[in-house]
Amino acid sequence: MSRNAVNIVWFKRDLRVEDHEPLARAAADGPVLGLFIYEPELIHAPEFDSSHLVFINQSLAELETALGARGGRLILRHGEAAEVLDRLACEIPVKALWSHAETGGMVTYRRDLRVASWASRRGIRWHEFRQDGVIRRLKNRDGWAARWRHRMSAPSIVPPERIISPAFVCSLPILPCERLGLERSKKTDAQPGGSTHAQETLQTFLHRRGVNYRAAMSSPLTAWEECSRLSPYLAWGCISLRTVYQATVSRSAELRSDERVGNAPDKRWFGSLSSFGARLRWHCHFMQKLEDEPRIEFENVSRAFDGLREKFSRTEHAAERFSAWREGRTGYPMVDACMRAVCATGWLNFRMRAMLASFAAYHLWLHWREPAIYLARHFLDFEPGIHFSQFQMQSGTTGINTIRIYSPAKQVSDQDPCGLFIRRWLPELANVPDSWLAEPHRMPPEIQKRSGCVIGKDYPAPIVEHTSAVAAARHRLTLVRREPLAKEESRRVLNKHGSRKRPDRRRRIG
């Protein structure tokens, strides 16, 4: 191995230099070259959106800023991981390749296979670590919380504060959209990218926007100022979990500190902090499922629900109520006004997205398959682990999960009673009074033409009727579970996946 050889840092899903122990460990063992690949079948995946590569374009600025400030450099390449590695190995001597795991869809699980199989060939070194709290090969979920936490709770790893870099390795420019086959991004009011912005997002909401957190979350209106908004960071690891973590513990630490002195913090302070940090672990408990059992990308968590929704979702009419869903026209305007927002700024509230999936699943009775890919595009903040178990616990196909059917005329008068939200994202309903706005459609004639919103015309009317369309969703569910193939699947799936807590059976319309 020659004494210039170079050690490869391929970042990913991490860009940052903060808490980043590949690129610490590799700058330690001697002259390091960050590597970001373009890689074309992540870009044109479907579950890919040109807001995702603004996004990963803006971190990529900043983190090229950052490593020459310690004198190293980033370089950009484009083409399929492997090929891009041996181009890059012919080049310049490479020592080793240091990167961190991950647990992504089936794509990365495959193009990681390549890249190893490209390692051993050359004899070159791959060093993986885990930026979460994701086990790999893990027997079972005894003891998981415990190694959650000692993750979290080990040191965070210093970044380095000089980097020697070779000058003479070419590199691409950061590539637009158009460079890559790619409409440009519609999404004007996405969150920006970069490590700069999720350690202000990070501060402002432990000292300012979340003391009503655990209030504020489930309205789309207030979680849009009060939920941590870390998502996107944490996603695209602009910012590592760990940081937030220690980050959350530190300020309850403070508050707790501050009230035995009697400096009386607001009393809202500790549930928020205290829902947001379960929040945290629930993040790697539902990547945890993906890691365990990657076939849930595609397939049903219980097989007992294989063929539920297969059939009808090849349909004609099924194919009809996905447009409708996904382009706002459903005839519910909580439902419409969340996919527009989702779709305008890539960011919605956990209870609304539960809304969106549970209505495309048990009032449309589509399978979560489609939609799910659909909303992935769409989420700025897609994590492939979190996005599909939570998906599938939403839609009915666990077995093991509460079956949580809303109802989105209640969501209306919980959540938005005097429809701010959903007039900012429905101006055709901006003149319809409060009190019609959950059910519009019910409007009297003369009521619909005062407020010039005439149903069938300005705004649909219903595309399913709510009462029959969870009563007939309810009534198919109920049949699968009580088989013998759904219980002895409901065992093994909670055997596998559970997180050790009694499970809450309870069915209910939120």
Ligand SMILES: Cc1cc2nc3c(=O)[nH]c(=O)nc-3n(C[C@H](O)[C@H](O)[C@H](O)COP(=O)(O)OP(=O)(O)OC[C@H]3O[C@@H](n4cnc5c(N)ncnc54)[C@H](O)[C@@H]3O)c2cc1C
Second form
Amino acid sequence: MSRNAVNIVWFKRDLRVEDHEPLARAAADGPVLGLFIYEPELIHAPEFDSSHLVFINQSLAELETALGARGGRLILRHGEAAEVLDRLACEIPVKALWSHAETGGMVTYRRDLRVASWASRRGIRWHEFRQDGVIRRLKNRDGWAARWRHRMSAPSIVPPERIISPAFVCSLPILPCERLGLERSKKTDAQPGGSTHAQETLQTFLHRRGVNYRAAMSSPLTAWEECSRLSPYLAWGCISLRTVYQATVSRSAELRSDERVGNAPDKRWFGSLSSFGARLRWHCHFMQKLEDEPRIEFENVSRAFDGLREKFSRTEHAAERFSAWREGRTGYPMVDACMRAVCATGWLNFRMRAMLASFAAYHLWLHWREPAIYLARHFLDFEPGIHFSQFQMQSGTTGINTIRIYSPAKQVSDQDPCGLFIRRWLPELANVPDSWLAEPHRMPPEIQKRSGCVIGKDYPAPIVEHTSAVAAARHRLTLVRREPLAKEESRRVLNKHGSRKRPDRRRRIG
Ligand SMILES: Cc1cc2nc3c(=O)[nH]c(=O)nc-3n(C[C@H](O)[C@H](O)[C@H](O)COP(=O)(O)OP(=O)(O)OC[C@H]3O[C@@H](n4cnc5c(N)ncnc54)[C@H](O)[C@@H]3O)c2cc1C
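Got the form predicted alone; could you also share the form predicted together with this ligand?
Below is the whole assembly, all chains and molecules, this chain first.
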């Protein structure tokens, strides 16, 4: 091995220098070259959107600067990962490959197999590190939460002060959508990428925006400002989960110490930070499911539900329903407003995501896979492990969760009684009186005319009738859940993926 051999640090969904173990270890071992690969297989996958690329590019620009400030370099290449690495290894002597392990979908799993086989052919060692609380080759879930907490509490990794990088290796510029054959992003109001925005978002949440988080998270009116909004930064690794966890613990300790010295903080902080801390654990709890059972990207968690919706999902009738759902014209204002909001911004709060998924699965009786892919593309924070597990949970195919069917009309009266959110995203309902907003199709014809919203002309009639659609879905699911296979599967699923934490043992954060 040449004395000038270089360590390649391969950045993927970890676009930061802080708390980045592969970077720190590689830099301690010798010269380092940062590498990001625009992978056609990922960029042209159905779950990828140009808004993801915009976010990645903003994050790459900042990463380039952060590495440059330490004397290091980030090079950008385009192509299949193993081929790109092979070409690079022909240009410079490569000492080792360093990266974080990824809990991704089948495409990244297969790509990793190809990279591993390339590395072994070339005799290059590939060092992979964990970047969150997900555990590879986990035997079972016993003690998982304690291991998660231990990992999150370990000191975070200090970035190297100096990096030595070879100057002569060429790099592509940051590639915009057009250069990669993607349409320009249509999202007008998406969050900007990069570690600086991630840090700012964390600080404003922990010190100002998060005080009423527990109460505000369910309504799309308040959630936009009062949820953390950290999800895209966590999904693309602009900040580590450990950094967020430790900042939350410190903030909690600071508030408790204020309380002890009589500097009474707003009491809502305690409940809010505790709820937030639990969700940081859920982040990994859900990803662990995909890590342990990768087939759930495509197949039902519980095999007892196989065949339940597949046949109907292939019909023309289902195709029409799917189009109406995608385009925000189901005739249910909360569903349509949420869909239009997510398409414009790339974000939606948990409850509204759950309602969209449950509406597709129960009211429209669609198989979860196509709706999940559609929303993966529109969520700026698409994280395969969370996304597919959550979609299945909201579609009733896990076999271990209570069937939760949301009434879109009730969500209007509970979460947006004055219709501020709905009117913002559905201008055709601007003049519909508040009392008719949840179910505008029930408006008498003269009110429809007066408010400029004639049902069937200005706004669609409901695509399905709520009560009968829900009753039919519940009945079909109940029949399956009674079968011996369903019971057997739910025992297996619970054993494999179920949280071992009992409610009385839940801890407060800090
Ligand atoms: C159908 C469906 C699909 C989803 N797909 C994704 C996805 O692709 N990527 C994603 O990050 N989240 C997903 N979620 C979970 C959740 O809705 C988002 O994490 C949350 O809305 C992001 O906003 P926030 O960062 O302000 O969250 P906060 O409420 O501020 O939570 C902080 C962090 O905790 C984690 N978190 C919060 N809620 C959950 C949850 N229910 N399950 C797992 N982790 C959670 C996220 O990392 C989040 O950023 C999905 C939920 C549903 C119902």
